[in-house]
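A single chain, nothing else alongside it, follows as structure tokens in the form predicted alone.
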Amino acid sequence: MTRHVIIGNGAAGVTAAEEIRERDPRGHVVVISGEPYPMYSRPGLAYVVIDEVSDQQVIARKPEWYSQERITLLFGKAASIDIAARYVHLEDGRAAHYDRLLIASGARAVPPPYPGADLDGVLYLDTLDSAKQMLAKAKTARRAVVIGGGITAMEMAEGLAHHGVDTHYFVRKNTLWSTVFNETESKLLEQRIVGRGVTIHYNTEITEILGDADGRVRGVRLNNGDDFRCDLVGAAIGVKPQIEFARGTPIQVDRGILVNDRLETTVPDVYAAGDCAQVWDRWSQKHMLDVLWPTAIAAGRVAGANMAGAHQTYMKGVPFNACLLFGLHVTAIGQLGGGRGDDGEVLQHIDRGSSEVWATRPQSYASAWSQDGANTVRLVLDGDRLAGALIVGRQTLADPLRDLIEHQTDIRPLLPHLRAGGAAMAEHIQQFWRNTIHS
């Protein structure tokens, strides 16, 4: 009987233990959970912080379906693995034996780098605990000020602004999103954010979370010098994969861990997915971590079914996210660069949501436009192909769009279209979609 075990309880490790117990019905499935909860959706946090659903809401697996599977939901932090011994080692002393290993630990917020990081009123919106946390915290504080420039922190001044909080969102440089978004596309989200009642500063970083006697915090310290009162920091400055047990170990790590195209690691029968694991990309043509749901569970039902003795290829997808922010939704397919025709940045810490493919964007791309009000498109051409696109407020392109860069299309007979823009691209490309890829 094989044992299999999987470190980390999220998208990808539960993907994975379903399609294991599927191919392997008698094998003996372990998933170590360093949260003490089933699994839940990351993504729906967003919701709870606004109080869309509830925390029960985003339980997306009871602890009865752990039984009906016959999956050991093992709860507990993973401190080391014993490669020879084959043992993943807990924190509390306990271990488990394996005779495949899934590394599907996901990734954590960083923390600020700077003093007062760990001062009491310092929120993250990074798991089930930590928006339970938030929500408490704003039902007294008065104002808070949010850093970071992706999702997450667009994420957590939604919130805090929902629930009354006096709300200071502090942006480094002076567009939203810039690793994203062009200047009409930030102008449009910050009409959203200002009318939800959420300052904005542009500019603007801190040096210093400070704190008073009690170990609370008080106030930030700008880096203009200035101080500014507030009860509260939330920061989300971006994830790092939690792989520390990895590290030591034959078990070959560079940001994550990295895999080849059956996302095996460089040791054999241990395998790693999800937002820990820096996998192959067919777009940058490098080893690149996403976090993002979608791939998530895509690379864990690869990974489950090769660690069930199937051969078979991980073929990463075009990275996709579609989120709500302020009511305005968003979809961001492919590579994106922020339409300012630089070489984009690929961040030491990738923010929540997100896939260092967006931030890549080489000089040969071009673009196309279109708005209608608050409704955009951009499009990111390469050549006779499509790369990349930026939905912002109505969605109706963006299945079309994401079918047509995921599978390459020759987009040549729409280039005409494409290059006048206007409203009557999407009529375009919806009508070249249905004839291509539906007929």
Ligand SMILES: Cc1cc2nc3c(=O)[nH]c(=O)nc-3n(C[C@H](O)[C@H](O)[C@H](O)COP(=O)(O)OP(=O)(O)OC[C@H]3O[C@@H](n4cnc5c(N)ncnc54)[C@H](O)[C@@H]3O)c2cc1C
Second form
Amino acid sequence: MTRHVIIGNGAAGVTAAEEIRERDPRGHVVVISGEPYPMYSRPGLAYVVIDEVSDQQVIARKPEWYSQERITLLFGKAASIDIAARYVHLEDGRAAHYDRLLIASGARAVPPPYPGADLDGVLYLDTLDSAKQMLAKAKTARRAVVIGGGITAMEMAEGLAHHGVDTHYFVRKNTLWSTVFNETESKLLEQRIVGRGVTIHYNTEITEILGDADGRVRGVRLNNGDDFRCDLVGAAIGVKPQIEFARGTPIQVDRGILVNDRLETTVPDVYAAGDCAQVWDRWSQKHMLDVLWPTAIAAGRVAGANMAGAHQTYMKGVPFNACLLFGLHVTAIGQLGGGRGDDGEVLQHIDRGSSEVWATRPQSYASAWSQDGANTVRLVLDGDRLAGALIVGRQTLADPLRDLIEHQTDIRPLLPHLRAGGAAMAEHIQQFWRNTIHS
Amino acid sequence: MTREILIRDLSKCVVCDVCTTVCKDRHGRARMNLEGPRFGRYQLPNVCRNCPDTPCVTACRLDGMKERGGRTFVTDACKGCNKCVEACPFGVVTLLPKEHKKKEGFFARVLGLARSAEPKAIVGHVASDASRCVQCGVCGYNCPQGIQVRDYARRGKTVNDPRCVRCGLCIEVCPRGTLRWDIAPEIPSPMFRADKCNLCDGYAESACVKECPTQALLRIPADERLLNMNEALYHETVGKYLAAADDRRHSGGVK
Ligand SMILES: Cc1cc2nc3c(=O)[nH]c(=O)nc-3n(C[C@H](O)[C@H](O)[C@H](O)COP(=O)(O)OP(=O)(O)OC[C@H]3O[C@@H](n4cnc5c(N)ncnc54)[C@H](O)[C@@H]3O)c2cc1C
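Having seen the form predicted alone, could you give me the form predicted together with the named molecule?
Every component of the complex follows; first up is the chain already shown.
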């Protein structure tokens, strides 16, 4: 009987466990969870903090599910791996023996890199406990500052404002979500954010978080020297693979755990998937991080299958995210060419719900644009193919564009219409999609 | 238009039940009953009070409940999702099966219109796209039947739970565009619809008020006139809302 051990009880880990169980009904499956909950929806945390869903309902699998599937859920933190003896050692002294091991430990928010990051009142949104903490703090807080350029920062701002906290969103550049958005897209979202009572401060950076005598946040210091009073600081400046226990082992690690297209690490019988894995990307010809839910699910499935004896290759798909920010629907697909972090410097951390691929630009890059009121579609072209798309507002084109991008459809017949742009572009894209893929 | 409420003058009422009978006659169901709190000479029947903070309207995510001119009423967009029923503090909103037709009047019966064939209901199911689902559970959280829609959605399955009332609320609330009707573009007709008093919207007068033989039922504006009639009654229907609004003003807006 093969003993399968999985470090991580998230999207990738649980999907892998399910897949192993299906293919190997008699094998042992142990899932180690560093958090005291059954699997919950991490993206769902954004809806917990705006009261769209309860902290109970966001838990996606009941404890009974694990027993039905005969999956052992072990609460505890992996501290180290003994590769030679094939043991995972937990912090509390327990150990789990494995024949096949999957590392699916995800990523965690990085703390702000300036003084004061450990003060009481510095909040993150990356675990269920952190979401609960944010809700508790929002009850008594008066004013919050939120920092970070991506989706999660905006979700935090939305949550804090929803609970009546006077919320100030500090942005380093002069647009929102600058790695992905253009100016028009940024303006559309800005209207929504301001409409919900959040104040945006562009070109504003923090140099220090200030605390009081009791170690609580009392404000922040800005790059222009001013102090700004607040009692909470929401930080979402990026995430980092949570893989300390793998360092110092023969498992090769870069920013994440390096895996080949079978999701095998450099050590036999040890696999990695999800946010913690750095996967070969056929688009950019590099190992890349994707901090995305669908990616974690797809990789978990392949890793699970291979652990149970299959020989599947993981084709890193086109990164896709359809999210709802301040009531505005935004879908990002593929390469968007937004540029690399700040002023060309390499992105230090990848954002939650983001993909490094978005920030990259295809080989022969051209773009097309259509706007109809508050609804926009931006296309990024790579010769006769579509490389990426960003859709804000009306989402009718989201599925057609995803299909065309994923299938690398030759869009030459469509090119004149794309060049013309405008409202008619949407109609042509849909027509073309129906005729090619959908027929 | 000011907000109006229905009250009963106990000194005039002879409890003949004409009010509830004519209400049932007009709407197919009595939307009121004569229980309810008393305030000296007057009483608030159990019927929609048109609360100033309109919890039923706030709860509705489908435009099925609207407020206009101080009245709240169920619109054609209602899909019977039960949220207004849960939200009503006085328990005066009910779900009725969609087939429930209001009683046909004399002319309709004579002209045979009452017998005209109902269009056949289109039975559809909620379908899903697994690649969009992040298992957040917002769908199941809102489902009036408590169906865990995400368990279908994560497998890309169609929700074929017999409890589904086809209200479509899960489709509406999903933040990711995961859910849709499987027989689009025709949207299946829902099975239920909310029902409550709307002071006989669309009629010249409220049936209960008009037909009361002793003029015991009154439809009165909830303003100073009510305050002059009975302070406690005024407080119950308006005063506490004003007090809450005052509180908010005095505490200086933002917490
Ligand atoms: C607020 C928010 C919004 C998001 N929005 C989106 C979105 O819109 N779209 C999108 O695609 N993605 C989004 N994401 C990202 C998405 O949630 C992740 O990409 C996904 O959860 C990754 O799954 P995973 O299984 O790799 O890791 P995780 O879900 O992080 O799971 C890791 C698991 O490992 C456990 N673990 C970690 N270390 C140890 C250890 N040492 N020992 C034992 N267990 C350990 C953890 O407790 C956890 O159970 C969002 C994330 C957040 C926080």
